[in-house]
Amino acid sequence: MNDGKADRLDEIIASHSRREGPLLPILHDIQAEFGHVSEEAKRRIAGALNLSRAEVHGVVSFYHDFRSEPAGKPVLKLCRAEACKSRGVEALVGAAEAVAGDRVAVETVYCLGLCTVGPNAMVGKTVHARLDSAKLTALIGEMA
């Protein structure tokens, strides 16, 4: 690992060293900083927290928000939980995937916390609410 990434990983890990239960906050910060949690990051976290690499890997692989590899293309997270389903998200999925093609990854998530204004999607840290086919298609088009 080079380009200062190792130093940045160590900084992130150290910034949570006094927390109780630091693993998830560390993983979130690393995911936000690098776009994924690499094998090197898992080893460094494991060493710093006195965990096995398998324990860290187990947490990374359990939660869908964490990636072991970079996404490679922009990601739109489309909420397909019950509230968004009742507000019509399933009717939007086919068109969204067609517009996204190979340029944007459309991933399913279950609840973005804005159930009363669904269907919802998240791009980066921004949640987009009250989506219809036109708004969702335009959103994906902006990402491609």
Contents of the next structure:
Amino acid sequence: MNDGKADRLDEIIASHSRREGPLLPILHDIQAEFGHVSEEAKRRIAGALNLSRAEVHGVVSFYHDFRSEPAGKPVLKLCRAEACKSRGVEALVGAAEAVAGDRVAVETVYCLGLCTVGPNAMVGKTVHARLDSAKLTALIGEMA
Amino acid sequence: MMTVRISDDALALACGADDVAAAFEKAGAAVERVSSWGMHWLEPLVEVNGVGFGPVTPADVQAILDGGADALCIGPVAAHPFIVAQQRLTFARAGKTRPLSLDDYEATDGWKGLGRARELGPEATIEEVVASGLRGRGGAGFPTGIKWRTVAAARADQKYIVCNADEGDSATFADRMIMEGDPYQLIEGMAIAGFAVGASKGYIYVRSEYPHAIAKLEQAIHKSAHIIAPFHLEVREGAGAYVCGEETSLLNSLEGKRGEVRAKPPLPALEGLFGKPTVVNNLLSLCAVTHILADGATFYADYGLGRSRGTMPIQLAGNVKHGGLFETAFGISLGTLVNEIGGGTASGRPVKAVQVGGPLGAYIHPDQFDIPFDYEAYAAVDALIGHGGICVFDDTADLAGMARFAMEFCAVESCGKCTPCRIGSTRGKELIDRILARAPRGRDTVEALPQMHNAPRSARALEDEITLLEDLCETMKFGSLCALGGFTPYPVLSALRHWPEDFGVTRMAEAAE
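Having seen the form predicted alone, I'd like the form predicted together with its partner chain now, please.
Everything in the complex follows now, all chains and molecules, and the chain you saw is the first one.
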């Protein structure tokens, strides 16, 4: 593997060395920079934190936010929890997935905390409210 | 120059507040970004000399500056009926202050509670919280002061304050609004807790779905570090696991482990984060503490009824016309909240069901709308207040589908530690699918073997499947380690009890309960 990448991984890991229980912050940073937590990253973290590779893998696989493989396409997180359901999100799902096709991943998230103005979605750190079918498909269209 | 006030919290941004603010700036007005008043149906809400307009789009900006836009005008914001009807303590600053301004915070009695705690000393501070009758606002309702006493009495070289801001329940957003709108209040509450129990370090565990809250908190902690010193605070970001809102699972997550639930005892108060005595409090409990200390236990306890003292920031959400943050003393009826304050459904259709307390809360029928908002009154009807979220559904809602979703949600979010939750939720979903498909389970190969004397001789009837679902719910309720598996039966059973027709069955026999 590329040495620059390995150095960068070590740099990220080292930047959290003064924290108590640093694993989650490390994984967040790695995921933010590389888009996923690779096998190489898991081994380097394990070495640095004195954990087994299995322990690190266990944490990565437990949390919905972390992925072991790159997403490969832009991700839209659509809230399908109760409040958005009560405001009709389920009726939007079919059309959204049709527009997304294999160019955009429409993932489910349970609650963005905007429960009075749903249906809601999040792209990166940007939140979108009061979605109807037209707005949602337009949003997905812009991402593809 | 005219000053225009617009919220910059995540909800306002999602509704387009930045575009509106930019349009005002372009038109020559000075824009001040403040916290949200909590009247969400009006966002983006624009306040000009105390007079509100909403919801505003960039196209309305010129009309507002010209003194027009009468159709959007709601009159003086502070005099709006939705605001006037409230008893705001935790949300007293909502809409009025700039979230990160230390000047604004100080000018609105900020740090008064911390100052008084430091005068009183740790023991008297704890007694003040005990006397206020404050109960944990996360859902369990455990007396906050008693928890603090336990941690204060524990001997250890290090103690921690952990704020549970993993607000994962659908229909709740009060924590988010505080973190984004009034972060110093939380910081002050945590500093008081740290001072009271002798903890030098605090963590705020925030869910990753709240990036705006995390950013604001980090800035606020940086700006106020000198005020709360020697107490030290750090924000930790969750990673999309609902179960981490459970306190022991949250502690494991903070330690960098899988967010699996721990068996209790040991109590976190004695062996919590990294095995040290730890106060784990909900964000709203910690905010309430600042008012208890600033104005005294009696002042706070004078609000409320019975054993539910003080105020509760209630979150009116879902299919409701006037959704938002409504803080009031305990005791208000659900009907008043939904029909009068909330104005009924946003769709204009009749209210069919109301879920109180998030995905683990019961669905409440309009026939029960007279129950007062009170921990004990809800427990008496097999329901819970939880974090104070109210989700309204109109008559198009399919409650059998919602019951199925409750099981599905539990299956997705289960930490996997205990069997009733991990397996029960998946089996529950399958069972509801079979009930809805009118396809009761037949005999399988093993059951048909001649040596299986006790196996059923015929396929199950629909009634048998219903009985089995109720039985499964009992097992989950009493056999799960934490509230995720333990409370998932509440939405399922309440849906089955009140809307059996949605499941295609006639009314349940009372004996089945």
